[in-house]
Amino acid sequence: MKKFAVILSGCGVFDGAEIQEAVLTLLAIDKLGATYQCFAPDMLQYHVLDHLTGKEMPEKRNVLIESARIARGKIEPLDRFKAGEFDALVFPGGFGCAKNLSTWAYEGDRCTVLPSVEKAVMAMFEAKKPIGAMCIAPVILAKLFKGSNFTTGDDTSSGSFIRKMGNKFTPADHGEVVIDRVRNLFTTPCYMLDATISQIAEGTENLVREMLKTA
């Protein structure tokens, strides 16, 4: 049975992992006959937002503890990740990918990727195992690779960044998966497009299905 590592970035679309994308990714993995283990970095998140008003809140939260809400407590610190124990690695979206797992949201072209995230990605890449990213998460991969092919739907800001990093940007619609077969990288837009939850379910399932073909 194939096993996915799922890297979460908190809990909530604006400052962590996009909850619907994360849950539907876990559902897709289970539905398609694989298993999963969730991971998240044990660190303070960039900031905390009130998801009702969109305003910043005067408090601090931990990415691992917040991600545990989604994983029902079954989660490990990212520094315990071992590529040899998994067949695939996937990032659900949410702006935690651009604020906690990387600095893209506030540093743009000068952004960096969290060292533990880079270590996990490169270990899977070197083992020739599939790596998936949805929504805004492809900016992480775009920073780490050159000459690859990614999508964030039709978003011009992230699309421009992907190109500036030396990669190809391919527009994509609901449920479509852009595959870089040379590097075994898989991306799909999800909530980078206006979407219904059914369309998100389609995108996550298609991504997982394509990854399983090469896992």
The other form holds:
2 protein chains.
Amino acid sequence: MKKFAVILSGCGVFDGAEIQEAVLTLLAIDKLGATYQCFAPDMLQYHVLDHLTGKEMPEKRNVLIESARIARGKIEPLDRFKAGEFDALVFPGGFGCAKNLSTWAYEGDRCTVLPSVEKAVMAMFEAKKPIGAMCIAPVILAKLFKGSNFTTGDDTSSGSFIRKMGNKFTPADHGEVVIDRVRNLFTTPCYMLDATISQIAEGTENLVREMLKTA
Amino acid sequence: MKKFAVILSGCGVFDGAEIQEAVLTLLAIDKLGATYQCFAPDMLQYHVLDHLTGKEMPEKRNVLIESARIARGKIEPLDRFKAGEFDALVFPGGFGCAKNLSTWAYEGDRCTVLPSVEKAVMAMFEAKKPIGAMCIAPVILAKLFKGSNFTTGDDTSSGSFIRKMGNKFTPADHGEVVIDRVRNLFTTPCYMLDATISQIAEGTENLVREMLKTA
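Given the form predicted alone above, I would also like to look at the protein as it appears in the form predicted together with another copy of the chain.
Then the entire complex follows, led off by the chain already shown.
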């Protein structure tokens, strides 16, 4: 059975992992006959947002502890990730990818990628294993690779960043997967587009299915 | 299109709504051609648990605000629920059902059900509309009804409570739905059994499909 590492970035679309994308990624992996292990960095979130009002809350939360809510406690700190133990690596979306796993949301073109995330991605890339990213998560890959091809749906802001980093931006519709066959990188828009939850399930399943072909 | 009200009890299996069950309930509703609106009570959670260690955290969180993470902000306070606007009512599981929506987890047989939850359930019942509950959520219905028939999988503790409240407890396996056709009540085990995420998707879909037949 092929084994996926799923990197979570918190628990909630505005300050962490997009919950529906994360759950539907796990469902797609299980449904298509593979297994998964969740990971998240053991660090404080950039901030905590009230998901009802969008306002910042005077709290501190830990990315690993909050991500554990999605994984029902079955999660490992990202620094324990070993590429040799996995066949594929995937990032569900959510602003946690742009606030916790990278600094794109508040540093834009000058953003950095969390060292443990960069290490995991590059180890999988060097082993020629598939790496997937949905929603806003492709900004992480766009910062780490050049001459590649990514989608974040029809979003102009992340699309412009992807191009500035020396990559091609390909607009994509619901459920479509943009594939860089040279580097084995897979991206799909999910909630970067206004979508129904069934469209998210379709996107995550298409992404995982394409990744499994090269895993 | 049939419209479901989905009552959430926080965000995380140990102190709130079971995230995977909640998301897969929304997916099942959308996939089967109905629509949904999420609700949660605007109140403090009973407590906050670290989902990595299981230990209590010295924090306070609000059930509605945390539930909004699952619903991507599209959620209403439960006291705004109007039975006339919906065709069906469903409770995903998670200990939030037994700690926030009712006090079953810490008061057992002497537990109470949150007034806004009781009001919503009884209004739907009086309108002869289907009510569904998964995982541990059937303890709420068991407290409010007598002579009914419920499942919580093979769990002896909640099974014994269901019987003490004057109802029948029917053990059930993955994906099975126990139906009380007289009262239009639907229950399924989900994570009360050791399950894969695909089995949860099957359970939520079977529950929603059965509910839609009478909605």
